[in-house]
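Given next, in structure tokens, is a single chain: the form predicted on its own.
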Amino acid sequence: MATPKPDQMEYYKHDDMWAVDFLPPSTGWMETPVNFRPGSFIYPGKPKHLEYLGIPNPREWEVTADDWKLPDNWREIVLKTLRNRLERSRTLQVFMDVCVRCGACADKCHFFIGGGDPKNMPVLRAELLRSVYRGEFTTAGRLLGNLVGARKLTIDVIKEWFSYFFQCTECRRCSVYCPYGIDTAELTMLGRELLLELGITVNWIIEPVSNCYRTGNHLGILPHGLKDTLEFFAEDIEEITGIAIEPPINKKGAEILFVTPSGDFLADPGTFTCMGYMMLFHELGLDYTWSTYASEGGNFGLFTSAEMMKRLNAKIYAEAKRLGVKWILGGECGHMWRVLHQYMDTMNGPADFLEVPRSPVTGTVFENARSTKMVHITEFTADLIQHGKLKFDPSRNDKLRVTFHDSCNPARGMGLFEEPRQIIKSVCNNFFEMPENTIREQTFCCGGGAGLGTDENMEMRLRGGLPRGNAVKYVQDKFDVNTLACVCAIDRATLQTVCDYWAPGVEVTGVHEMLANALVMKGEQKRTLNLRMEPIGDDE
């Protein structure tokens, strides 16, 4: 078990984080005000980004200030938007009415487990919104008030929504355990959408959205910057392998458009995963192209509003059509695949101008991608391995004792469980699973998803990361695990901090970084270094 640091956790009052006698607030949940303390909230969105995106009420404001500078008719705006969303979505209406508050989800949220705040129980977090729905839209709520769990919309409620809807990573673990199938993440998404109508959002989400809308990617990388980055990676690959790679960019008529999150371009260890893609595609002789327009697979619109998600995702199909490719291959990313797998076809489809994806190497037709025309990189690579199309030297990864983190969106959101594991087992000799109730569909979140992975809310991230960190610590102690692999750019960025805090000594890697290190390429020089320029195998 990870050694806790209770002074960083607001509600736990003892040296033993797992003591049963922690002290929750003494007041009822409706009477307990929000405590905006340093480390527990994210800085508000800067007005220039709201202005660029056409979001209402752009202004400078502070989370800790009494006055959030809302428009005079803010109540009318929120209630009108809420009514509109409920009328448009039968699902949301059902989620509002069907919950019986049984508590099956209560202890499933990593933020509640890590911090003990009752309002981070998914059932109570949803009640923050449901209570207003009852108070403003139901007869029983208007007549009986808090006797039926109803309340009116106030400024304090808005502040409460901001606090707790941005303490939800939309990971959907709670929905796995709900006997009614309520998806609390959908309610979080609705809550954030309502706040956005008042110009309330966080900068770590809205700035990437603004950048993506303006430049095609979250980081604001311009076309020449992306070209320089890929060429820089190619130079490192040539130094390590002796093989020269020329990354194809904006190539018209290529068979495949490859799209990956921009974190793979500039953020270690994602950069090594990106180099892994390049080595794999070169070895296969794949007819593919990168795009400087659709240079972002991730979609922070998912954390903002349905309209913003649709707007940002449209560029992928638009570029596929412009370049004349046959189908689309996507890299290791989490929310990218939640959007593509669950929303893309109805938001931006149908993609009738593309073909059903077919591997040019194995001939496999990816029937599961018949609708969206997009294939996950681990599906593509696992198929290559099944057909014996790649040669590996797993001993190059013998310094690694690996466990695998199922990223919430590809795993729980799209059922991608076995393909990453098949790749890992093919390229390394030491693989160990974390406890069964912490992986696959029941996987714990990194604690920094849904746009929460910024440093100013570090306490919140580390509280949310405790369950995953604890599972990593378990296999570290039992099997000497020193490496945590995953297939998500946000996970690669945030899990290293989680591991440094809860399981020091464990390093984070992408699956295709490990694959590239083990990949035996035609014409390669003797490999003595891995992609991080560290000695491999027995070489020191």
Second form
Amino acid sequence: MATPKPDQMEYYKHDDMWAVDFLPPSTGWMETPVNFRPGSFIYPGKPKHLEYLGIPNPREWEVTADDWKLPDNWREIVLKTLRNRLERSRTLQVFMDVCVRCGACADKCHFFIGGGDPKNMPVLRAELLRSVYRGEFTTAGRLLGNLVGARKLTIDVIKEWFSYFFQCTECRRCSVYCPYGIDTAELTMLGRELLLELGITVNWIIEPVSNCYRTGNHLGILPHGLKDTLEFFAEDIEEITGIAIEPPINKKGAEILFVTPSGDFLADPGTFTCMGYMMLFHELGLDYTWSTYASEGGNFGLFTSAEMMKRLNAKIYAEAKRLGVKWILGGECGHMWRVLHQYMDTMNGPADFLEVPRSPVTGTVFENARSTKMVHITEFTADLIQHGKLKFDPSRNDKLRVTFHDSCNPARGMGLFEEPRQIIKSVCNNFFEMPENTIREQTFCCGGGAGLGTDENMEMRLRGGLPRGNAVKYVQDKFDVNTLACVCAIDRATLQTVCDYWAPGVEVTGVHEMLANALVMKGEQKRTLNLRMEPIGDDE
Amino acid sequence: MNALYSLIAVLVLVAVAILGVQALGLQLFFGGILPYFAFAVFLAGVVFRIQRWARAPVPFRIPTTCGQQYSLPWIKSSYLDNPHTTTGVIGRMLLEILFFRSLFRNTRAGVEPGLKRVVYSPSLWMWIAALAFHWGMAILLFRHLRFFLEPVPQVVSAVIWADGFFQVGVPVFYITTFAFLLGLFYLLLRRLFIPQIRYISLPNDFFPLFLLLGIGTTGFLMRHVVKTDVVGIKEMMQGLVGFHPLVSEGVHYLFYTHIFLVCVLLVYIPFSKIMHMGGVFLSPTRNLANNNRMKRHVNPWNYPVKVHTYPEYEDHFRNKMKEAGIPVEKD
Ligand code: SF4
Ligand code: SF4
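Return the form predicted together with the partner chain of this protein as a structure block, the form predicted on its own having already been given.
Next comes the full complex, and the chain you just saw is listed first.
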């Protein structure tokens, strides 16, 4: 066997990964330089993507090089942007000023728990930025420097920011425990915006952003490609259920526009979740449409800048208006729902051309979405189940022993806890919760959120995934759990790696994949295969 | 090191006060002039800081949701940890401000490499210490009203009576004095001895702790050890309140030290993290309702951005769309 490389999980020995002493180094944090080792950082954004998006200072550069080829006036650019962002946000001002460094947030970050690097304590991650704010913008900081935790902006600081603002998955777990609600994710977003002005970002984020801008989705799937994909899913569904489905695309006048992350079109196991939606909608006879233009619910703009988030998000309302739909339904995704729930209406609303969402099947009016007019698929489905509109045969999922991972964004930026659980409990017979300090609002990130889920970053992904993986291992040992359900496309892409490493034998699934497997459809043939084309039941 | 700097700074301040009074006879300055100055700086500084925050826009509504959202009628929403109404938000803020709700959630992540597992256990000492310290201080400040007001209002007397309920010692020891000092002491110890917390602590994290310890200790010594002349102190305090500052003879120098440290604290507050007492009210992850999809939040500086419009998109891909039989706007 070839020797594993840092972007492969085999490279990392379990004993080494656990051997973390959590003791800070002997040098103060301002004097401790960053260490870019392979496996712990992501490659820079390619200039062509930055150019296409109109981001300043596109260039080729190397993370490990001494010279990052910054523009001459880099200091001015950063300080000007910082001042501007502070002026226009009370949130950032308060977060700059009120941290008391109590450390309540310190051991709440999965990167710190898994890696022990003190700069991955949320408080210190935030101080990386605050120290510059104090040193450049406050009188006390200018006069007293280090005594009040102030320092000047230098190139080493820029490198440190790059390292640690791309070692934060913007999961907001720290914010739950902070007595002032300081959300380090906000400061990470700010830090990334500052770096972006210097043309510094990672390709794993900026390429999807550029794809999304051009083709409507992160993966760069072209309109006919999307159609082929959905038809291909329909063929599989027909083979499994005997039911022919024709997915409606860009259909004007449909009642509902359905938007989901594009990961569901391309990569397993997201594809199975996508098939699940199609089967559910068909069974309901829903008047809905897919869109090739708004073919992405996710938004890597969130990981880039507020402006980029808005630029990518705009197409959802625009497409709803063009197609003349009444309201919008959104698929299973984490950060997508952060944007849809907390930003979309503010940024691109008001959606006064849409109607307050009302389920055509049950008549339920979704009052909680009366302004944004977008409903989460699990809200929609939980309502169907509550009204007895769906028939299930949960025994088809009997091979699965399931636990549920609350994705960070729907958990801490929305509060979506019971809806997916109601569905899971209706469609399978074996459901087990992970320990309570690792679920719901206390849930742990997959380690690959906020645009960090690439193999280049394998060490940090595994370390960041340790708390989640270890909690899965716990229920695997205790209850024989073999399935990790989630409502997030990034999870479906990254958690499989986390499980393979920390809890091998556990498979990741979407909630609507499980639902579709259990769904008894009108006129279906006897099901022998699940959506993964594996036999159902014991007759193997 | 950081702790040492701060300790030295506070000791110097103590020395300044003692020398000033004992050697230079600056009683009136320390007891009758400086307090006005300190109070003025405190007031102006705090007002300035808070109005600056308050005037800044809140572009997005970003509550951190710590419980079930309000969505479907049969799902019970978490009214206080994920409030969707103003009343809920007020409740959440009260819990946060009066009882440190978030700190109460605190857990300790214990990584056990041998067993290859992470165990999370509740860790409430910081919550207890913080409550003891803050509540101790609040009640203790309230007790001090007896020096400023004549006659002493009944509620102040009642609090004083309750606080000294156990009637231990002459003069009686107050429960809150101990709560305050112990809480403070714990907060100091964890900064000194927990390696990670020591690593993140700055001199200006230690300084207020030592300063408060100094204030507390001088107060304690005055009352219980040197048993200074309370009547004289009260005369001076009422002089301050009535804007005719005076010096009562025979008041112990510890009193002036006490007052001086308080003045330093007052001046220090607006420039420091102690402003968290105002900031906590303004934190948008706590003080906004999670009604995002119900009620549109307006960003005052929301500006138009460049987007890739549908017509541009269709121009790009029209042929491919037509070939695939996807409906288009223009032929
Ligand atoms: S919990 Fe909040 S106040 Fe305490 S150190 Fe962390 S960010 Fe600062
Ligand atoms: S947002 Fe998440 S990843 Fe970022 S510092 Fe906080 S806990 Fe860590």
